[in-house]
Every structure is written in structure tokens, then in C-alpha cells.
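Just one chain follows, in the form predicted alone, and it is written as C-alpha cells.
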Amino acid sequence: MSSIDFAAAADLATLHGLLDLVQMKNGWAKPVPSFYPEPKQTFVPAHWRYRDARAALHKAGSLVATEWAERRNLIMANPIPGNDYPTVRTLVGAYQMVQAGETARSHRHTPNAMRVVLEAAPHTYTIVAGKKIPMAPGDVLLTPNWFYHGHSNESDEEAYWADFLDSPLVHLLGPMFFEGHPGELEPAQEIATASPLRFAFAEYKPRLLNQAEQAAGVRTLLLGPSSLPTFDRVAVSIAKGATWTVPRSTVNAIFIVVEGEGTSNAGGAHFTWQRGDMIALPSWYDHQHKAASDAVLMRVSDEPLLRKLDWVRSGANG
């Protein structure tokens, strides 16, 4: 029998106290209803200029050595109360630079990653399970959850991307695992350009503009057959005086700008953006582009592990 007299209990206040003393929860009088009838909107939109931040990345190469820090990148956290590091729930956005004939050590993850290369000289790779992939602007990249990979850039010349992580979601859910490489940078001599995990923008763009129209001036393409289980990348085409209109839905989205100039406009919140400006869409707001010269834009979203568990909805069916 339990310790506790609950039966001499007189009234629900006294109730409440008992349950403390087993630490347990009445599920009748909860502060924070465990249930509500649509998504909270946690996080806001937000908007980071590329050019900040190559400012900054250029700084740090007299400052940051790659000798110690596992990567010379820079957090798009966004900008609510106490946050540090998730750009939305699921997903983090992050800006990289690799110096002229520098390389960044080779690791591996749980987390599954993906790069939006911004500048880069001929001869400047990942390395990717022991084969070198060439980065080209506009190149979209894949690391795999547990593949070794590592950086260089042998040409003479900075390189810069955007780099897109699940992190958040694998912290949330806890199997978090990091290992170095042994050998500091995996040995690769093979150089594989026609990697299925490369999406080279000279061969992704045509098809993009090839596309039927979602919309007046608006095309869109989901790159694969390759992909990740637990976010997509989408490529969409904006044609300058053209406007694609989102309706809110559970997806949360980043977006990367590879070419053009527009604007954005999401929960009462504007944005002017050009080519290597990321912008955090969370789930549960409408948003608006409209593009003032010709625009493409990446998305990366975790739409595809929403989908695996019936969970995508939209203002339309939600």
C-alpha cells in the first residue's frame, strides 16, 4: 500500500500536494496544456546577410586556426529568448570558410549534412568517404550520418558555403555520436565529380528552368535521386517581377539564396535579400517571395521525415 494518505486528502489543493511527494502530475489542472488546437509558433522568421558574414569568416581566418577549432563556421541561431544554436526546430544553418591551401580535418556524426557551396576556386573538395568532390559555386553537397568527411582547398583562393545540419533533432532525440578520423584528413585520390552525392549547379539549373510552373514565373525541383532521410533540398527558380506565395504548414524551412535579389515577407516580419543571404522560415507561418531580378533559391526542410510520420499539414487542410 502507498506511504501516502490520499484518502484523507479534503480538497484538491491538499490532493495536488500529495501527488508532489510521489512526484507525480495531475493531468486535470496542468498550467501548460499538453494538447492545443494548432502548431505554437516558437520560433520567428529571420534573415542573415552572407555578406556579415564572409566579413566575419574573412576576420576569423587571422584569428580561428584550424588546428583547434573543428570548424571555422558561423551559427545562424535564431533570435528568440535563450537560443544558441537551432536556425529552426529541426534544422541548423551555418556559414564556412576554408582558407587558401588549408584543409579541415576529417570527422564523423550521427547528424546528416548538407552544403550550398557560395564561393570556390577550381581545385577546392570535400572528401567524402575517401573520394574528393569538387566544389563549384551553386554546387549543392551530401554528407551522409556517419561518413568521414573533411575539407581542402588546394586552389589559392578562400572558399565559403552554407552548411545545413539535423543536429537540433538529433539532440533533441538524443543518438548524438562524433568521432575524428585517425589520420586527421581521410587519405582520398580519387576525385569524383560525377558523385551521387554532388548536385553541381551547371547540371541542376537547367532542369530547374525546365520545370512546369507552380506558379506565374515560379519553378521548383526536389534534387535527387540522392537525398537524406531526414531533410530535402528544393530548388526554386523566381523569375525577376515574379511573387511565390507559401501557405503556412508544419515543414520547417531554411533557405539559401544562390543567385538573384528579392524580398520576403513572413509573420508581419520583411526581408530584402540577395545572392548568399539564408533566411529561417519555422513552421506555421504563411511566406511571400518575390524576386527583383532572376532568383534561384535552395530550401532545405524537413519535410521528408514529416511525411514518414503524417504530420505535414497546411493552413489550406490543417
Given for the second form:
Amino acid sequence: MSSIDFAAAADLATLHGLLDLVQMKNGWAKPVPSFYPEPKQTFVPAHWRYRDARAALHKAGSLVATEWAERRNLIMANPIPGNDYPTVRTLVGAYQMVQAGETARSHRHTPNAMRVVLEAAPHTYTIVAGKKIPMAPGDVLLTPNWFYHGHSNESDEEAYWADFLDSPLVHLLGPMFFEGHPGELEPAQEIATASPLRFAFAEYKPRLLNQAEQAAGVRTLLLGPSSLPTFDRVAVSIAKGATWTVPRSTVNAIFIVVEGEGTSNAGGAHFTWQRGDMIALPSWYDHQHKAASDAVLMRVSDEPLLRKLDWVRSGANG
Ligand code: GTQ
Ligand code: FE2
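Okay, that's the form predicted alone, but what's the structure of the form predicted together with ligand GTQ?
The next block holds the full complex; its first chain is the one shown before.
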């Protein structure tokens, strides 16, 4: 016998009231439906300019020491009310700067990470699992779950890159762990120029340009095999004057401009982009990218995750 006298409820409103006493909610008249015909566009398409990030990070160079800050970085939080972190639902994009002669101490965490290098002179390294991986402009570098990683700029110029992490997904699911390396910067001697964690621009760009066109002037190349289970990276080349049209899909993506300039349309927004800029392309927005000069974009997306779960749908098949 229930200790609550549901039998005595004279009407539905009274029954709903009694449910509060047992921490239950009715499922028949929820104010906000739990199921709806297609994805909500909770996150919005957005654009950030590298020239703004670069100027802010350059200034932060004299105000924020890496001895004090875990990382000198800027977060591209999606501009929706109350949000201060994710760029799209599952991923965050950031810019980071390490000064000449400076290091960013080693740590490890369960979020997977990836970098796209924007500016780095020779002898700029990310140290992953005890090896120095060279960073050169356009390079893509992976830092899988729980691998120690730190950064060491042994050049005499500031180094700038973009970081992509699945930490928003970790926040949603819960399994966050983080720890600093006991030795501050993990010691490393060996320089791993050829590493499964590095996709060198000099190697992937010609391979990208050798792909068959998938639309006039548009080529794509998945950079793999990947050691990251949650997100992938697809290099996209768009020839000057060409347009790449992408139907909406459930995949959440962040684009970074590796080369060239152009414009994008998504969800009624129009962006004019240049090298280094980032664009949030959350799920369920048709989008279109037009190159004003030969361009290379990198699409970072949670497609591998959604594919494993059988939740990839696009405007074409949805
Ligand atoms: O370089 O290890 O932008 O751990 C955010 C978190 C960079 C990094 C970020 C990080 C890193
Ligand atoms: Fe990290």
C-alpha cells in the first residue's frame, strides 16, 4: 500500500500534485516533450577570427605566465545564453599560444585532444608520451585519452595553434580525470617526425589534392587511421570560386581554415573567413562554403561517435 492516498485524488491536477511527494513526474503531460520529430538547433553556427584570437593571446603572453596557467588558451564558447564552454554539443575549440623559449607543463586527462598548428617555427614541439613531435603550420597532432602531453617552444618565435577536445562529451557522460605530470614537463629526447599521432601538412596536402572531386572543385580526405574514438578530421580542399554544399546532419562539427579565404552560409548566418578562423557547425544546419582563393578547411566532427551509435542521419536520408 502506498503511503500516499492516490485513490483519493479527485482530478488529474491533484494526482499530479501527489506525484511530487514521491519524486515522480507524469509522462503524459510533460511541459517540455522528451521526444520531438527532429533535432533541436540548440547550438548555433558561429565564426571566430584568428586575428582577434592572435592579438588577445599575444597580449596574454605578457599577462599570463604558463607557470601560473595550466594553458594560455582561449575558448570558443558557442554564443548561446548561459554557455561558457562547448563550441558544439560534444566538442570545444580553442586557440593556444606558447612563447619563444617557453614550455606548457605536461599533464594527462581523459578528454581526447587534437591540434591544428597555425604558426610555429622549427624546434616547436608537442611532447606526447615521452616523444617530441614537431609542430609545423598546417600539421594535425593527436593527443589520445590519458597520454601525457606538454608543449615546448624551443624556437625564437611565438607558436600559435588551435586545440580541439571532446571534453564537452566527457562533461555529458561524466568520466573526467586529470592529473599533472610529476616532473612538470615530461622529459623527452627522441624527435618523432613520423608518428601515428602526427598528420604533417606537407604529407596530407598533396594527398588531398590527388583525391577525386566529389563536387566541382571540392575534394575531401579523412586523416586516419585515428587513435581517437570520438572525433575525426576531414581535410577539405575547395578550389577558388568553387562551392561545397553540405546537407544538414546529426554530426556536430567545428571547421578551421588551414589555407585560403572564403565565405560560409549556415542557418541564415553568413561568415567571411580567412586562414586560422574557426567556424562552429552544430548539428542540423545545412551549410555551404565558397572559396575566394584556393582553400583548405579541416572539419573536426563527432561523426565516428554518432556512427558507432547508429545516429548519423542527414537531410538527405533523415
Ligand atoms: O594543450 O593540453 O586548449 O589540456 C585545453 C585543454 C589545450 C592542452 C586546451 C588542454 C590543452
Ligand atoms: Fe591537455
